[in-house]
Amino acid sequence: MFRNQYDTDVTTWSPAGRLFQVEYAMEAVKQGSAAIGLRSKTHVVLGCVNKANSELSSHQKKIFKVDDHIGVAIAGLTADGRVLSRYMRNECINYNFTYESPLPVGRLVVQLADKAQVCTQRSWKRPYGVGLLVAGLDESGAHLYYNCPSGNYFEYQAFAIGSRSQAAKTYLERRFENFTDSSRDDLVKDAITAIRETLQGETLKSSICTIAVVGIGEPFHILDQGTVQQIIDTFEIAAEQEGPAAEPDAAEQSAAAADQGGSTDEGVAPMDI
């Protein structure tokens, strides 16, 4: 990104039909720590990478509970995400007080998108520099939405945002067809695996990731570190067992191929081997 004469004001269009300050806000989302979300028919799982500024500081919270049936994961400017999550929480409280029923997820997402859009059309405001993955459950089922700083919103089966999120997207694209019928535990495992893809060589530990779940009969909550670490340890044990088991199988196959080759190669045309 570079400065030009059309990026001094969020309401100024460039000749190419672009709003540069909105694009800069979307770039801020790409620079934030990764966040992922995936859903089945009954559950939605959110995950994020915890990134601390230094070894002496704690990480900033990236997953927020909005209501018993809604939660959000953010990537980008954490302060903006905190303000928007509080706005969403107030909307849920007001709706519940007025109608005595939970706020539908889609309606809340539209209200959030409208709030973000206003900031792209007022010269005295700036766009929110944060992307939100909204996970929720209502009468129509489980939902996962992505709210963009531009005011757009999209519903996904699975999605990842933030830095190095492309690796997680690649993994999710390979697996998303199985998510619809997946169990809660399988979704959590896939979420942790997708987070591991974004680390690119860094060791995955429960201290550097957060997992949250919402589903039928299960209010939105964040899994404790002990539970997450147990799942990670299960991955490592399974990987270690698969490694040694594969080596004898390969040796047996090569030996069998050698035996067959010694007995059948004679008198066989090269094209038939």
Given for the second form:
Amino acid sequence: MFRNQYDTDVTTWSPAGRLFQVEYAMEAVKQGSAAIGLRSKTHVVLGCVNKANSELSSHQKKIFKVDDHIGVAIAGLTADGRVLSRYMRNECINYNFTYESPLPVGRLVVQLADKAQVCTQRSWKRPYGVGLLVAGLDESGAHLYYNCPSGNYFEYQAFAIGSRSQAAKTYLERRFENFTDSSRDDLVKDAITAIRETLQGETLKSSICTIAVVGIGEPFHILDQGTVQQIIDTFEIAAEQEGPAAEPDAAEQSAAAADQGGSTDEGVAPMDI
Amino acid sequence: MNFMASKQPENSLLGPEADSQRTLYPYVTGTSVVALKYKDGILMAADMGGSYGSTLRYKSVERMKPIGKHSLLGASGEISDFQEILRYLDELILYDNMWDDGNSLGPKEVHNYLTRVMYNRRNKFNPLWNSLVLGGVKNGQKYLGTVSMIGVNFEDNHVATGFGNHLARPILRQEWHENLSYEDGVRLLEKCMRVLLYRDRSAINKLQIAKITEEGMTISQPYSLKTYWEFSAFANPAQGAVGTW
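Please could you give me the other form, the form predicted together with the partner chain, since above is the form predicted on its own?
So here's everything in the complex, that chain up top.
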């Protein structure tokens, strides 16, 4: 009811104790194209949907290598994401120069969250409009974090952000208990499957998705298109064989996805994601 | 000629900066530190002397200190600069602990931090007049390194500062091997410290040996080494070369 009166400044509270500008920033994340992450004890996999605007253009970069042991996938205002990635790379380089040791991902995530919080408490700033899935290694193993425009951060076994991420989340919720002990290759397969869930029946091709892996003994790198297409091909074959059993599942998911798909069209600022 | 001393012309615009001087020479100094890797971690030895020029002024100076959970720092050179370094490291470890996450700075990180500090001071022509030895164990990995006042740093299986480089390192090069037992390590360090006691005029016969392993750091109570002065060559030192001492 009061939303319009208290949403001009990020430094204005609403009577209900909310900061609407921050919440609007989180909306921007929901409008971005999907990004997912999942982790085992030793590896973390990030994936995202990359749709190019037209056949003539290249797609936007949504996964960034921050250091050999840290990478990030973004959803929302990709320009904000790019700037934050540069900040993260800088922090990692500076730490490495002083200590000759990799910056623990847990600390980078806190620094990132503190940076986001500043923008929620300055009248001349606006919150970053990007959600970040940070994948990295620490002394204590592999980690996946989600950084919010609000300045909050959470650790996850698996997570999905962006448009139609609910479909991916549902898939991940069913399977996450197995992830800790998954092999690296199974983890990648699960990531690709989760991405497929967000596509709502559209054909999954390596040209519209990007997958990146980081693990103990494996520096962060983006898998090349050929490798990804091969993996997609292996389970298209498996899916055909499974065919009839899979259909009831698919019907449920497309119903859930359609609900989300409906709300995304309702007059929120059209972002060029 | 001291080109670094501030001789200001009367109409200088430098202001307060001109009144302080960069470090020109040390005042109270400690002599060699010797350290080696052994089976379970690092052993380090240093005597407890603080010389004021040629006077052995202070005889209970602890020149080795633990840093955080995993490291041990030994220093020779200006004692007040060593204390300043301990203050820097105290703050470093404090902030590291304040993160309160599972991570902690290990000996490698502390060593590199110290290298940055020493090198940056050297670049400003205002060095911390120390040679440092940094040893420690973390997650089963042993680490031993050294940094000098001009920022030269390296790691090795055995290191020493000052006179230790000339007198102790040759002994260590001959007799050090992997997986020394604790007793053998101590014996080897004592051999080095004895030679330094005989030949380094700023050494005193009161030393400590510190040990750091995965479990933690211990530092011995001060003790002295047995010395032998009855070598026949000492009896009449001028015999072969008149005028010698």
